[in-house]
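One chain comes next, on its own, written out as structure tokens in the form predicted on its own.
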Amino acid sequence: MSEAQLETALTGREAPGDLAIEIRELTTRGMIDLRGDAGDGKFMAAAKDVLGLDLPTAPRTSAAWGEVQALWLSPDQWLILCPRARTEELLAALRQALAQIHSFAVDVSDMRTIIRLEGHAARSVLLKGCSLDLLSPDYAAGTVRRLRFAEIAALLHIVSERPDVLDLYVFRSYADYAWEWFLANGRAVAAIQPFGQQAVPAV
């Protein structure tokens, strides 16, 4: 009998070597869709005993403990983050946690597509597809913000800096529309300055 396989949205696909950033695919990473009350002391501490921290609370932030993270998405939803293979137990686990508590909480590993950027440019090649300030400070290490990218709609984390370590979550329909715009657009020979007067590239 054949073993089953992950299939992703961009299994198979590569970035070509001409790009100014580093572009790939995660797909060992599951997600769980968390909805509670942030205000429920109960809801609160059930999330924090199986997840191992505490939900952000504050707009756009995001926690971590060991290989577990929540992002936060509007005060009473946060994108839970994993091994793909511990999905599964995490998920029965926040049940059983929360089955006497007003929750929501289901797996969502299949729905969106990650792909992660790296490298100095990462943030002015972003910048060419969505009107948000990424160089202000406001976007620093653990940012998380729901964004129009490309005119679709997308979520950026910002995993590190220095240098840049994005990942932004596209709904897998979306996901070759989105490899294939960072093809065209993260090419070295269209890289830009945010600021400043822009060397005109040999043609």
Contents of the next structure:
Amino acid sequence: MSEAQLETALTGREAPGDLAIEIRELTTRGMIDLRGDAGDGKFMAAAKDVLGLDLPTAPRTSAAWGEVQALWLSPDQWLILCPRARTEELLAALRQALAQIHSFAVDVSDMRTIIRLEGHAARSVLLKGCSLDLLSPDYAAGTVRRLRFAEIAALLHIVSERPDVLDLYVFRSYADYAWEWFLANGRAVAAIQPFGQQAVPAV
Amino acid sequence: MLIVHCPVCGAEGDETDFHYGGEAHIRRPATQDPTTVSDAAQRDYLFMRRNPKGLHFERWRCDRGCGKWFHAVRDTVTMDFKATYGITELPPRELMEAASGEWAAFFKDKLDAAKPSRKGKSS
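Right, and the form predicted in complex with its partner chain of this protein, after the form predicted on its own?
So here's everything in the complex, that chain up top.
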């Protein structure tokens, strides 16, 4: 019998070298969908006990403690990020701590594919596919925002600024589409000027 | 392009990030005992909708954002969003007062109820 092996949606895909940004898939991350009432002190305390961090309650923010991160998705929903190997352990601990509290925690590690964008052009490339003002100070490091990206649902996490590191989460079935979108729109000659006169590419 | 502001997560985006959910403040008649509801009342609840020129009150969903429903006040002439407010809330007072036609009639008793009562106030 052969061993079951984890294969991510974008296994074996490599970005060509002539893109204006660097893109790669993050494959070693586990994700837990956590829902509960942010106004319930017991829930928040139990989550903190297990995760080591206060779940962020301010909209579109994130929190991190060590290798665990919590992304705010909605007033009662968070996406917990951890190393894939720790997912089961963390999920079990969460479920135990939250057993008597109205809430749920589910392993969704394989639900979304994470594409990491790096480079100074990351925001301007992403702007071609969404209607957000990514150049405004609202989108500082740590910002989390679900959005409509290139007609599909996606989740954007701004990991760091200058140099920009952005994580884009798309549902697994759209991973191929999103990847191809970046290959088609991420080339240097297609770089856009978000405002003002467009640069004319050299022919 | 409509620019919408979500009162729940504070996200601002164009209408494609949101989802229109029809008219707001529709109340189901007599949920305690459905047998007492007249056919006319049930018909109005199911099918009859307002179509005002001017301020309109509607439901929207932060579809690609936080996923929550909220209310919005939109001017059907200018397509301008005047305000957004929580799904369990009434519109801002000045907008209830500014409503016209059927909406004005709908908000009349709510405005009256919200007025500070002078009864029982000792002088």
